[in-house]
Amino acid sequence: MMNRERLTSGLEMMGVAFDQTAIERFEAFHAILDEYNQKMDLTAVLDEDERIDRHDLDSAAPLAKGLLLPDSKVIDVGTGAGFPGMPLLILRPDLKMTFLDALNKRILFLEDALRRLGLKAETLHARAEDAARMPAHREMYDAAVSRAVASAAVLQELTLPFVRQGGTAIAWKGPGVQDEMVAAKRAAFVLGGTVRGVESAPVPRRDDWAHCLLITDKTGKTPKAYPRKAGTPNKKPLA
């Protein structure tokens, strides 16, 4: 059973607005996640308090920082089990969210979850490198978000091609991101972006680990050569 008090107090400490419908949807989503997790590997975080901290509250960090304007068009690149996109959408149903993942079984899970939660969003089964070349998705988003496990330079190539000029790419990173900043800035420059900086994104009550947000502004157009073919950004990072 989800610990509602932990979730609500955490959101309050972060300064993130929520209503009762959002809390009920979080609880329902946890139940759906548990149901599917018995059939497929969606998350290794099974403890409810850990899930609230590591998935729900951590995903809400951009809202605590005021990074997503009302009605923003957002793509969650490499969403996996729906993080950060699902918590963001639960808390902000006004967002025009697209969930992107390369595994179709994850997309089917998310489509079922969205239907059962009464939320509207788009889903896209594709590799990020391929999706970013589709006219319907290339430079069409106000923001691209990603908690994917990859270097900062790789994440720039996987997210910035989706973002319109004037938009932002937001990547969740660990405290070691400072070691990746030179490469991240070089990659961003090639892709038409400018690194704004790193924002601390602590989760309440958790001093044992911390995420931060790498924020990159889309200041120009992404050259047609990028992203490179699927798999290349990971094998040969731009920087």
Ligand code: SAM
The other form holds:
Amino acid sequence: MMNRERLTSGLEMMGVAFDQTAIERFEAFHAILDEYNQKMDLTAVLDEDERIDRHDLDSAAPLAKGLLLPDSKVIDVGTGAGFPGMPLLILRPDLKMTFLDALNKRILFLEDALRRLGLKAETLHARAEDAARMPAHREMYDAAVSRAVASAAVLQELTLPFVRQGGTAIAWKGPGVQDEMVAAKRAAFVLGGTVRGVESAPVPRRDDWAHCLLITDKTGKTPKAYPRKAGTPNKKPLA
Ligand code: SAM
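Would you mind generating the form predicted together with the named molecule now that we have the form predicted on its own?
Then the entire complex follows, led off by the chain already shown.
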């Protein structure tokens, strides 16, 4: 059983608003994750408190900072089992969320979970490099979010092409982010972005984690040459 008190007190400590429906949906989502984890390798199996901290509370970080405006159109690039996208949508059902992953079994899981939770969202089985060239997705989002997918410079190429001018790309990072900043700034510059900075994103009761968000503003258009073909951003990072 999910420890409701840990989740609700954690959200309160972060200053993130929630209602009873959200808590019930978190509980249902955990149960669906457990069900799938028994038949496939979806997420690392964590104890229940760590799952709340590592997945649910960590994913909610941009809400604590007011980074996602009402009704924003958001894409979660490399969502895996739905992080950070699913906690964001559970807490903010007004968001128009697109879940993107290159692995179809994860997309099928998310479609089932969304249906069972009574949430509406778009799912996309594709490589980010390919999807960002599709007119329906290129520069169509107010924000792109991404956690644990690639280095900061590579992530810029996987996320910024989805973001409209005036929007933001938000990458979840750990204490090593400062070592990635020069490369992240150079890559952003090439892709029509400007790094705004790094904001600490503490998870309640986990003072040793030092999680943070790398925030990049989309200040210009992404040149047509980007993203490069699938696999190239990882093999030859821009910076
Ligand atoms: N974001 C989730 C999280 O924080 O738990 C999942 C992280 S998992 C380590 C990385 C995910 O990114 C995998 O599901 C993988 O399929 C996806 N991924 C990696 N590169 C990708 C790409 N170029 N396009 C789409 N998905 C990608």
